[in-house]
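We begin with a single chain expressed as structure tokens, specifically the form predicted on its own.
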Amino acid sequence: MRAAVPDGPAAMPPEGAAGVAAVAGRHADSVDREARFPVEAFAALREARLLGLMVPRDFGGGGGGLADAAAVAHALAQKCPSSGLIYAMHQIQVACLVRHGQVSAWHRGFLERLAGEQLLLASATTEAGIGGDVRSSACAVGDEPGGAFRLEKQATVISYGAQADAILVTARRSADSPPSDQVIVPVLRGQTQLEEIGGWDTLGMRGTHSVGYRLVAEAGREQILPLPYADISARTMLPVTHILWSSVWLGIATDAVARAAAFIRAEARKRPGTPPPGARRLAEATAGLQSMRGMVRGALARFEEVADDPDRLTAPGFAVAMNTLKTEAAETVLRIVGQAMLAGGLAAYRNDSPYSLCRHLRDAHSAPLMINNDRILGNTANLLLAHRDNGSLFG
């Protein structure tokens, strides 16, 4: 397993990721507007490499660790979350990937690929009849002749499916496992049928296109990961994530302050030596990005510092740390955005405006849904039954 931490100097200068989150601001509203993929914000990811920024240098990638990948991502975020949260699953994967496949001479071929094609993978974890437990599966990989597999999945969400060139799909390790005995494995889009299901017209995220598909896919065993998808989603998916998502919910909360404190300034302009009354807010919005901002930067240290150690990784203590980031962040992106409209008063609520926060607002509702924060607490409210904080200072 390898840590997702840089494997030499840094991969990514910031004018590289500013320069791409620009072109994804100028095509923002379009995505939005018309719940289109954001092509354009990824035709730059990939002219600048970045799809491929956290596969190692070894295998032609950028050399880059989860910082540099949320740090994209929350770029992309303050200009358009849709292109965010997309690099955020994006790098989700490839994460996985990295950490978990190279010891299989298939997925350091697919790496090689990834980096060198700049491929975008999707994910296929939700399902039809599993009540929203990604963590079981009712499809199994199938054997066929020859080594080969073929796997049928009522997948009730995959993620820009349509565009993608991989999906890495969750499924029973075989007919008779359990629904718990997951694997995963990348499928190509050659070896993928796709058949949509359902429509998207949501209130924000837009440019995701999350809809369902029936997923049919025939592929070689070899491409299966050889750890148990249990044992990956534990010790990357789940703390990855969370992280990455994070970072995409700050990215919305500091283009929304940003908004805010312009307005504010504009005002103060125009009558010097008065406070506008928004000001108030405009402090309680910087103080709560602030206190995020510290949340997922903290998030970040605690996962490199564990991030070659299966013991830590598995830990209750880590898996309540990384739970507590994805809901605390969930909600603190809603109060900030909140908190920022109240400063920019009607000129936010607007959406002609140059300091409109509607969208953010709208973007912003979908973070304690994408795995329902509830669902969440649940988990980690059982997590507290067999883990006890050490009252330390540093965890």
Contents of the next structure:
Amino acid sequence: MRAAVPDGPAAMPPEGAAGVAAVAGRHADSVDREARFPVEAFAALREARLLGLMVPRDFGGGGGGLADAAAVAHALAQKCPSSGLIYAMHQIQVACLVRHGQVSAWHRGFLERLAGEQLLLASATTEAGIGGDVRSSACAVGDEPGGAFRLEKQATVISYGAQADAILVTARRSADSPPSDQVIVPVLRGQTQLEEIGGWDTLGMRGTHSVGYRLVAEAGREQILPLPYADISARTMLPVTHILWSSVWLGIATDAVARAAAFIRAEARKRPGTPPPGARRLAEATAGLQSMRGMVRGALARFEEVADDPDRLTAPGFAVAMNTLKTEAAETVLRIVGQAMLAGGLAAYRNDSPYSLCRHLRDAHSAPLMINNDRILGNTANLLLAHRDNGSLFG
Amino acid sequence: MRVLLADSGWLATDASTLSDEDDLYAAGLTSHGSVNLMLALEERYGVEFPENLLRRRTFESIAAIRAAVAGLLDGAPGGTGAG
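Could I have the structure of this protein in the form predicted in complex with its partner chain, to go alongside the form predicted on its own above?
Following is the full complex, with the preceding chain placed first.
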């Protein structure tokens, strides 16, 4: 993957990203109001071939790195956060396949299909009865004759499950394995039955349709990724998730500050020489945004630095850095949107104003909840019993 | 080492049935469990695991743990030879 340079100029979003973000923005209100999948944004993403962005060129993909995917998620989230988050969740699955699937023939073929057909991937990691711990499974990939397996999972959340072309499912390695000895396997739409449980009528992120499903899949054992899920999680899924989700929240914060700034400028034009009352709040929000950008770009650079070193990826110091990015970015986006709202005053509070921040505020409130900050802080606290910070400025 | 593992409750398997080379993660060791295992080893042997040993491989088997602890007791910082 291409390196991100934290202090250099910002990476340009990949070609086509701006056009797709504009499409997402035109439909953002209807996606939010109707709590529906952003079909227009995803048709445009497929058209621009951005779903296969991180698939290597050898497999027909875009050959982009994590910084490119983050830039697209960030651009989308400025216009439609649900689209940005779905894109982020898709690219997390792609990253796992790109980084851990190239050693196996089935997965190489799947990467080609992914890029060629611009497949959309979802994920089923949480499960009823295990208390929300994604590093534990109750279900198992059972052994069937002829190298097949059957899998039944009571998945508490599969975001946009009904729209996905394939779902990456975690399960115990075998019927005799302990809950923590997991594998992850992509199952295709034609191999999977989904029965939806519950609905999705939430405050924000309404387009992600993050509902529960009873999932039953019958597929071939060659589809199981060869590396244990514990390693895939530590080396790829955990850091990539925290970086891409944080990029989405950064997109929300960026647009909130842009709207507040537009409002303040309009006010200043009406009364030149008199600073608008919200101007200081805009300065405060801008400072927060700058710090949040630094967090996300620093984490990207840190990931790229150690991306090919399993020992450094599985060291507690790295997990602490990625976990704290998530919890802190989730808090920061809420603070920034709150400050931007104070800057915009009633114009930001109204639903029917060009400076409205109501959807931003609702979507931002998902950040500490959709992967619960308290759970991650608990994991971080445990890691800190082992981690020894070396105290150096550059790690 | 097996007694320490057996007493801990961090494995889903009876520690006395494990060979030196068996995969402890397949036996139920979690990342949370491996942190507590490290703390118990530090207390038992009077050593301190430096950051470069805190990787998944260090705790993957009884043999790997024994090698790491032996290395620390052999003069790495914190290896006081206790135990």
